[in-house]
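A single chain comes next, written as structure tokens; it is the form predicted on its own.
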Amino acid sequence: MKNRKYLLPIAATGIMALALSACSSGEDAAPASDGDCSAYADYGNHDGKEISVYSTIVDLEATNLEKSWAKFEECTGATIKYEGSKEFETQIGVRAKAGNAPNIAIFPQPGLMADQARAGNLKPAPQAVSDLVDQNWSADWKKYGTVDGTFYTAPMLANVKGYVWYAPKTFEDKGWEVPKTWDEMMDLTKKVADDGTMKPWCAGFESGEATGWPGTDWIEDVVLRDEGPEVYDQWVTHEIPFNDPRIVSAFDTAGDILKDDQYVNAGFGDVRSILTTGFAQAGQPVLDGQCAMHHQANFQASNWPEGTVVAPDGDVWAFMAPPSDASKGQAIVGGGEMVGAYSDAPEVQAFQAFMASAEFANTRVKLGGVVSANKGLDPANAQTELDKDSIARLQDENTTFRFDGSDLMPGAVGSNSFWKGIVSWINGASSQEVTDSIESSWPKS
């Protein structure tokens, strides 16, 4: 028998209200069973209840996700039935339409979540979940879970894009300094090229049917850093056209690196080899001494060979792609998952509150491999120096955070014409031609 500590049944709204005080302490929660359910008591008794959860998360990450809510199951009596699938993006809508939706869906893209909300399939988040998000996340994050003025989904985990990976020893030996502005990064790029011992950059945009997506990250970085959050927001919501001159300029700025054979693609070939180089392997020339820099998100840490030391004095480390103007402060493009519900049953709402809590964030981050923007997360629970760096950036009140633009755009653009446009662009099409084409693909309704 599991050792559980229960409260007497109370109204679901009471459970949610009490969850605020129980789940926002930021204290660690070990996934191992220690018999102490005090941190979970206010979620109530849901013995015998089953909560189905569906997401894109598979393999080791799925195993760790299930470990992170094992204590919730033990202490509430609920059973979480989890299903991870790479077909989630196409199947979630099919299931909802057929009346076979999960109780909880973990959305990787706010745009997909918004489609489900507008179709009337998602339940608005309980007030307690909304309050937890107000307490534990910046307003930027809550906005991505809100559709037409109604809050539906709480943030879960996060990733930080825009890191530039390099070998500290190489920089030290060559006397190269980490740039503080985009112009300084371009000066360094030219200096590396002139040195002649390696190419400045290595890149890989190949990702099967999703080939091109790493290139969208480059464009998003430049738009946010050059034009600021207001223009970025207007771009992703189509308040300005995709071929606005400022967006065309962003393509040109990124192209100053990515479309110059003198600057790319170390270890793989010319510019066009970017499209045949797998994104997970593209950074290897940094370790091999063939290239100086590689642009990729924090999850690049898991792409290095086993035994690679990721640290400021290790084999590889990373700096954030710098702003055009150092006085503008730090701007980050990132991504993450959003937890939404197709049911408003008490046990489902209790689980939503747990997933929005600092308790969950600390438990999952302690298991390794992920970070969260939850302000109740103790950075000491991060398993690597890079994770600690990412968390510090996400928790910094001076950080301007914007969600990955392609994930916010309609699917016909963000996961279709934008990706394909990057392929055409690397193959030689001009920034104007590509942005004109993407603009023409934007849904009219």
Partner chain sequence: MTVTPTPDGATQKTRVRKSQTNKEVTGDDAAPMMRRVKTKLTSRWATAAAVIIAVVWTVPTFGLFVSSFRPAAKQVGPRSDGWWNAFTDWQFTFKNYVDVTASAGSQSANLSQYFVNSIAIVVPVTVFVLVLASMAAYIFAWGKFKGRDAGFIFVFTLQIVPLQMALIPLLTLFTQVLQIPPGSYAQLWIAHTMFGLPLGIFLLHNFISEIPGEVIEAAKVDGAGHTTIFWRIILPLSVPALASLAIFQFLWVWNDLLVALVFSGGTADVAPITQRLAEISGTRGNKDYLNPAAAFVSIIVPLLVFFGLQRYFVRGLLAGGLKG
The other form holds:
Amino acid sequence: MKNRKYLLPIAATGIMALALSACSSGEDAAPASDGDCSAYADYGNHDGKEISVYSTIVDLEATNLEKSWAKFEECTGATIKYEGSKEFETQIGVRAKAGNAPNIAIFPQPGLMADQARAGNLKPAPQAVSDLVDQNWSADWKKYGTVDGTFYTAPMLANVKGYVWYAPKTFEDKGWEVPKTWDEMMDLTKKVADDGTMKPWCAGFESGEATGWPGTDWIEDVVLRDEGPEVYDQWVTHEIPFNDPRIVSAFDTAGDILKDDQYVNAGFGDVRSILTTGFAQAGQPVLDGQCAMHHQANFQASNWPEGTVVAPDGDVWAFMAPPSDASKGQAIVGGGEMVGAYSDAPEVQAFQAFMASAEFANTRVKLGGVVSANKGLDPANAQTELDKDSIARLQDENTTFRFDGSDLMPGAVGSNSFWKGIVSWINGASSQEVTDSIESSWPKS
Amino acid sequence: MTVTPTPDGATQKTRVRKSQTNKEVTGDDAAPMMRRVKTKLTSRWATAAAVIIAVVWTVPTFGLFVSSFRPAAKQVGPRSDGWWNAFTDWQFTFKNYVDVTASAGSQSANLSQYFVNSIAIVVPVTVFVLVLASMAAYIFAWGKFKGRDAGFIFVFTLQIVPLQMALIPLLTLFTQVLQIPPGSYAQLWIAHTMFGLPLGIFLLHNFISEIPGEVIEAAKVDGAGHTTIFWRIILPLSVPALASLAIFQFLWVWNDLLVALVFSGGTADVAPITQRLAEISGTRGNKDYLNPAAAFVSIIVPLLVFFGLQRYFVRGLLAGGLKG
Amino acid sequence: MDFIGEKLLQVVIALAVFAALIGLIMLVVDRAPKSDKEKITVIGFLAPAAILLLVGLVYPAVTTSFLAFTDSSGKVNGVDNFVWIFTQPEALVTLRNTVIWTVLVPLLSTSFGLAYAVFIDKARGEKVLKALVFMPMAISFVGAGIIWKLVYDYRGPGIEQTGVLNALRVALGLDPKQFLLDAPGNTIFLIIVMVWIQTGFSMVILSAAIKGVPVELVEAARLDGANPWQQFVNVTLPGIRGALVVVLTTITIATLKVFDIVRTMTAGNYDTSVVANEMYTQAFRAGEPGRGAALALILFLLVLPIVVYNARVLRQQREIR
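Could I see the form predicted in complex with the partner chain next, after the form predicted on its own?
In what comes next, the whole complex appears, and the chain from above leads the way.
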């Protein structure tokens, strides 16, 4: 037993030696990638400079993000210090106010970015970035990065909302058709309910303090499809009140599905169980043949259990929520991140330019799981069938694209009263009551 | 000079191992008289109530513990079932723990680095708060100066200041005025110490002010000054109170996420384990089945501290003083 | 693993600097001239804590007070924020809930903690028994949220239940219930979570206090023929009165400030919001720091009765001495 006293230090030294050798060998291996920096020559040389980047992106997505700018670091000599936090939305304001902002912040919502720009914290984007965005993105996207006439942020990645997920095999077995219009979708809903083997829809709006947000996507989809992009824009910018009859009717249209116990909520319970079902799990009954359809953005692809094949002939696939009037063409709602700078140092501006470039979009998309609305993106880089489908939709000239409305609204509405309104709406309040109360919460100034 | 509490009153029924017991608290274990008292106090009803409380308080946590060993599909989503089913269909896995400790984080794949950070943050803060709070509590209890009680009440009132409201002014001060580099332990140490003091002073003041005045008077007669009284009498007599404060201070800082988010800079150089575990479930929460395992990984150290400090909850430290 | 050495070195340096600082204070206090000794002692002992508190809490509290009278763009707007607080439809519900929380949580967790501390005092396996009730305090907040989701979870009738309580209900032939959606019961279910956490705190503090009650006194009471209950009421309870006040006060303040339980479990929906949750939401979610600050001031007003009570207790204590 006496020897035990020596055992620990010896073991510790051994482990430390091992770790040290592992570390050093790891570093040797790193710069072994191909040294072709020609594509990065324009960004200049920023040896020894550090760029701090802060965003909501964590875990696997963060690792992929870091991988996609590794080449930029290698070729420009700059080091990127990345920090991801799910508390980004609250923390960015704290840090900026305290004068301790990161160089670059990747905003998940334009509304939050606009607050920071109006507070005078963000630096306007340099001309090079502005030009790149003109070249690579549609004018709409540039508008989302513009606050009071000044262009601040280039878009990074995009997500496509409004997908309706279903199991192709189930549809085939039952002889159900993918609907072409909203009315057809309602007919299908009724058909599935009458069939009786499963409920037509499953939904889950639970998301901690953000509970309710998946419901805002439903409303946005209906407003854009039923009333068209003009009304949608007016609604988002508060040119028409939130309780405008057209918006109330959009709530009712969505409610025809969501608030009918016959139509929801397979595997979980009644209408109100939507509120206690986590959004990431809500789609799974589709796989188990318990419900026919689930409404969620393209990022639902990562919520399926490991091993699920997402493809037109796979376990699960998605169609875009159809338009009310097929002749008017498809309109889709989407979202995306915005890259804003708190510094105008040359290395930071070079990084901004890189993030707006087709290089970045291609590198990141190639790593899988995300898409971008960058026109320079080669669709061949898409890693999955769904990514391919999303990119095609984003790049299709005939598609009317609108940014997620709740993300564009002021924080008091878009990330507070709208969510809460959805919750009380599902919990039994009428469309009129809910829209009235959201309208009254819209900031006066 | 020392005041040694006499041991005769210090009966400890919980067996304090002789080797661990320091001289002052050596308990006379088996006074037969005390045993009779004990049997009367612990009636059957009391035992039953204690067992019920223990069970009710533990079952929810036990559920989480069982869940932490269940495969993802059994934990969340429509295919999940109650954790108690684990005992009938017997599907357990260590995968969750492996993923928590080994999966790649955005800053470092190495969880041990965050573990070390947590310890490097917590230990100094606990020491700082204990020493500074007991000094202040002693003066508020036994010092003689104008505005003493008003001052104490004021400090106590500061407990209500919401942390969230203090973060922006403090971060401004650290980075703009004091120029403490962001992403260093120093910011976290200072911030946590500040936030821990009001409650620390309040807790210790209660205990220190109840130390019999005779003890302190006797020391003063012997010619002891404030420093001697503080280090030689007050602190040794306050060991149980210090131990409880130490446990909670340790715990609060260990489990803190808010202060860390603001002051740590988020890198693996400084960030505590809470910051790493907060992102374990992925950007959109699609890996939230890892949370139970993460919770149990981070609870180990606080529990060890709790067990370690329990031996300082001893009976009868004041017995000698009372007789004096 | 080389990072450990470097990090520990930082810790050791910090502790050494701190020790040197305290040593210096003690030296100055000890060497002070007799005439000023008391004064210098008071200053020396208080100064470090006082400086830290002034900078870390008093200064932010003052700026918060000013902030309460400004709008989201930082312009002074008089008492608009307070008008807003009291005119929004949920205001009264939020205040009512806050009052229910601050009455129930301290009472329940102190009672459970005291009962438990007394019952297991000197029992076999005391350490382990204590750890069981202490554990909720030690678990991370994310963990606590999931724990109670596993308790309150709901699935429709006929579907396999995942929550303990609903599984019990179904086993007893009742319909499952949405515990968190229906007011006012849901506030009680949230309060249970807080009681579950805070009982550990009161148990540890009160247990330490019970061990501080001189055994001679208890024994004397027993010899006088007091039964265990009388011994408890007449000897133990007066002996730990100070600790009881501390525990009640601390838990009350913690309850006034608590928002994470509400935020993560219901996000303040279904009429469960409390003042602290509104404060957090307004300041950090809705981009209205002025309203958040105004709510913080209301919290401050709510704590005043407790402050007054503690001042009275303190005065009584001084008179006895």
